[in-house]
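Take a look at this single chain in structure tokens; it is the form predicted on its own.
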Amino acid sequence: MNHKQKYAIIVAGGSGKRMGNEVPKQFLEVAGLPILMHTINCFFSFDSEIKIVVVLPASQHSYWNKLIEKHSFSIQHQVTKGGIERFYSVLAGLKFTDSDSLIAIHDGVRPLVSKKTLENCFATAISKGSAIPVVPATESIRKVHNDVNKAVNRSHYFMVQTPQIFQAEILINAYKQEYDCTFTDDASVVEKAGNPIHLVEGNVENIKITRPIDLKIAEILLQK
């Protein structure tokens, strides 16, 4: 691997209304442990040298603290505070990072991402600047526009998972560009500011944790 410095930008800035409970969604206990301090494991088990940024909502700073405190969680991190918009928590969590090194920026709920992944899209973003690990859709897919739906061929489609990698200069230079309400992920930003996008096969169980049985899926895959 690369000896570049990498970084995992961590945003978490959910609440917990989906899952019907007032603890927000990253700090909910599965297999022992909040989901939060999986979802960090998994970047510090690939690489014990990665530099790890947390972005949470402010108001949630101090609870995350007590968590800490109450699990001996041991790894180190930077916490900083979120935007109202996601680009805007990128955009604090990149104020951490330097220009000569590999950025993953990694939803705090997907506590599953595989050490296969990790490899394969940090090794893809050195040779090719990104990586945005991908599913292909198992579903049939229609396609609904102005209360017309057809059939598309679901073979062109495919789910976005991440964490989403870029070499440091790209990414910070696109997050230069001001805020675009069709701005979706990393990719979409970086791909306005007109870099192209390198898809790497995702793992099927990086499930991004938003409903009650998503939980009980995590539930069963973290106890093993």
Given for the second form:
Protein chains: 2
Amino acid sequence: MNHKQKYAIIVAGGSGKRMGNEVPKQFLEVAGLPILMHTINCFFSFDSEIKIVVVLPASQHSYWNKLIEKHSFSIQHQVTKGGIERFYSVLAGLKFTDSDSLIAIHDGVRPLVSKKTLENCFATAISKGSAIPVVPATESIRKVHNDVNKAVNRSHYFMVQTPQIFQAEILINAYKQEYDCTFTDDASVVEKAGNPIHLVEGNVENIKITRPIDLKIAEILLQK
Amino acid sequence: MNHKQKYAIIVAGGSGKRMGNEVPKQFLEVAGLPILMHTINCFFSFDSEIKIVVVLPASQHSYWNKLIEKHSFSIQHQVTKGGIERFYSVLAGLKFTDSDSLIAIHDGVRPLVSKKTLENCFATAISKGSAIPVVPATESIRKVHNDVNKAVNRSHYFMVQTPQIFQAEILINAYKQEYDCTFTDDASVVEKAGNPIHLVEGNVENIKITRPIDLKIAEILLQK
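Following the display of the form predicted on its own, present the structure of the form predicted together with another copy of the chain.
Following is the full complex, with the preceding chain placed first.
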């Protein structure tokens, strides 16, 4: 049994433009509650002792406070302001953690992560230093490069979800690197600092809500 | 304007095992109709002159006939029996086509292909010989090989859908090759025969129904 403090840094930087919507996607109501509240609930119901840090653009803090009041949302969390890239938002969240802990970084718009995915990722991060949930590709995949496309062996490819969980020391050290535009997620930052990344089976429902179709899918899955 | 005969070979080989269901997935009822009938409807409502060939395991033909009766399904189509691999099922379907036509090969469990995707794929296949619909990857991707995994540039990767549409001559020639286990779709067969594959923008709703979650998604999208 491991008694290290757990942190969840929940990053929600969306402005809502891709959804064709004025309300940033993390605030859209699904099954009666803003998506971001569903996401926070996932972590709190997994471990009520976890410390939650929510990273939001500064311009959205007052709107978030109004939503908290409207929904009488009572789960304690620290709110801090995000940066221009996800990398800087995570850096901002890391200020509220400590170096002898386990830190999960999660997308604010993934409200469907399962308890089992959380359990498995934390367990692997405890023993191996890092853990990210992945699911197999369900379609054939083509690689396009310099206008040429070719089939690749799809059994070699996995789709990456969050939470991406790390021993704090590894993560904090990795985030001392300069920002690089190839950093698409936390695993890529930690990997570039020379650490292996361990893969864990994710749950297929753990979708990232980015397109209107995702919102419809989340609506049914959250109503269950 | 192109007046070549169009064919749709709709391949439905599923046994239903992956869905945890006794009924093969192509026969599951969604929004009041078996999935395969929704799929046939997509092609018929796109072009009522298209010739439709449905490839089904021999053991399912009588069940299919009962469903046709039950739903008074009136869209004309040829039924033929499938092979042990998708490759052989497509070969079986090709026997009902002619070499001066355009042939679309489509998954029976993709009942959500849009008219626009069909239009664009047929138009590109007419001018360029081949066309397959693709959508961009929405998640980070990792490549796993020999137990090592690494991040790849996701902007280079596209998820492949169907219909995969070809000028008949190209397709029929490609299917004269010996079966190869790397043939995951028709594009990979045509590509191996030395032909370029042209990519067309697919519609994100055009999912392949393979997992229970896909069935729920299809249920909402087809009820619209």
